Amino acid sequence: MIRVSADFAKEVKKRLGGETITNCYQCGTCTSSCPVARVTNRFNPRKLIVQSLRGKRDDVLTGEMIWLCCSCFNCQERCPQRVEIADLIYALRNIAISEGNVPNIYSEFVSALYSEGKLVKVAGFTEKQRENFGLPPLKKPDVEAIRAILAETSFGEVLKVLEGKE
C-alpha cells in the first residue's frame, strides 16, 4: 500500500531549497531541459516534482530518481516559473539522508572521505605518472581537518545516520 502525505509538499517548502516546490505548473521544461532524462526514463523532474506535490512521500525519499539529478542547473535556469529544482532536489535528498534512505554508493562515499580522507584511493599508477611527468607526489589528506570540518558542518551527523549509529 503506497502511504501519501498531506504535508509533504510543506514538510518540502520548509526546507532550504524546497521554497519555490509549489510554484511549478507542470509545463515540463524541467524534463526537456534535462541531459539525464535524454538518455533514461528513470529520472524525470517534473515527475519528481508532481509525486512531491501529491504527497507521495515514500515513493519520493526511498526511490532512485533524487539520487539521478547531475545538477546541472538546465531545469532551474529555464523554469518559468523560477522553481529552483535543482535546489529542491538537494532538500529532498537531505530529507531523504535524515531518514536514512541514501543508495550505498553514497554512504560509502561519505565513509571514505571520513576515514581516508578522499573519495577514491590514488593507484600506484597514477603515482607513478607524475612521477614520470616530472610532477611532485601527491600530498596525503590531513584526515583530522577533514573531520573537524565534516563535524562542523554537521557531515559527521550524516554518517552517524548512515552507518545506523542514531
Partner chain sequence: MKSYALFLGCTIPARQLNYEISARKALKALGIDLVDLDGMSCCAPPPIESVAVDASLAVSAYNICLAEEAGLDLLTICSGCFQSLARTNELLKRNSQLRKRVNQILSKIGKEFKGSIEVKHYLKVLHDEVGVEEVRRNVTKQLKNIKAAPFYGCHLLRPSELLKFDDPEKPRILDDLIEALGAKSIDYLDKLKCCGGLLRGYDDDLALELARDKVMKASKAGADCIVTVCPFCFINLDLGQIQIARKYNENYSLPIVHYPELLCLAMGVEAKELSPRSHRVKIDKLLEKMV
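Switching forms now, from the form predicted on its own to the form predicted together with its partner chain, please provide the structure.
Lone chain follows.
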C-alpha cells in the first residue's frame, strides 16, 4: 500500500488537472508506455506520482522530473485507473512555477504570450514572403484582450513572480 501523505496529495488534487492523482494504484502502465522513460532513467511517471502521494513535496517541485514529460498523452490514454497523468504533470508544473521554479524556456513562453499574444514571432522577411506565395496578409492577435484575460488567471501571479526574480 502507498502511505499517502495527505497534505501534498490534497494540494495537488485541488488543482486543475490534478484531480485524479489519488486514483493511482502504482501498476506502472504509464511508465511502460512512456517514450521518455524508455530512453532515460531520469524520468519515470509512476515514481513521480508515488513521490507526490508520499508528500515528497520539495523533491517533486524542485527536481527535474516534472519537466521531462513531453506531453504525449500515451500514459493517460492507457492508465487503467483513469489517472490523467499528463494533466497532473501540468498541475505539478503550475505549482513549481508559482513558487519561482521556472526553467528558462518557460519564462520565454510567458513573456512571448504576454507581449505578443503569440508564442513565436514572425520575422519581417517571412511576412514579406507571404505575398510571393499568394498567401493573404497575416491577421494580428488582440494583445490587449489577451493581457486582460491573463490578468484574471494565475498567469498574473506568475508574471509577478518573474518580475520579482529580475
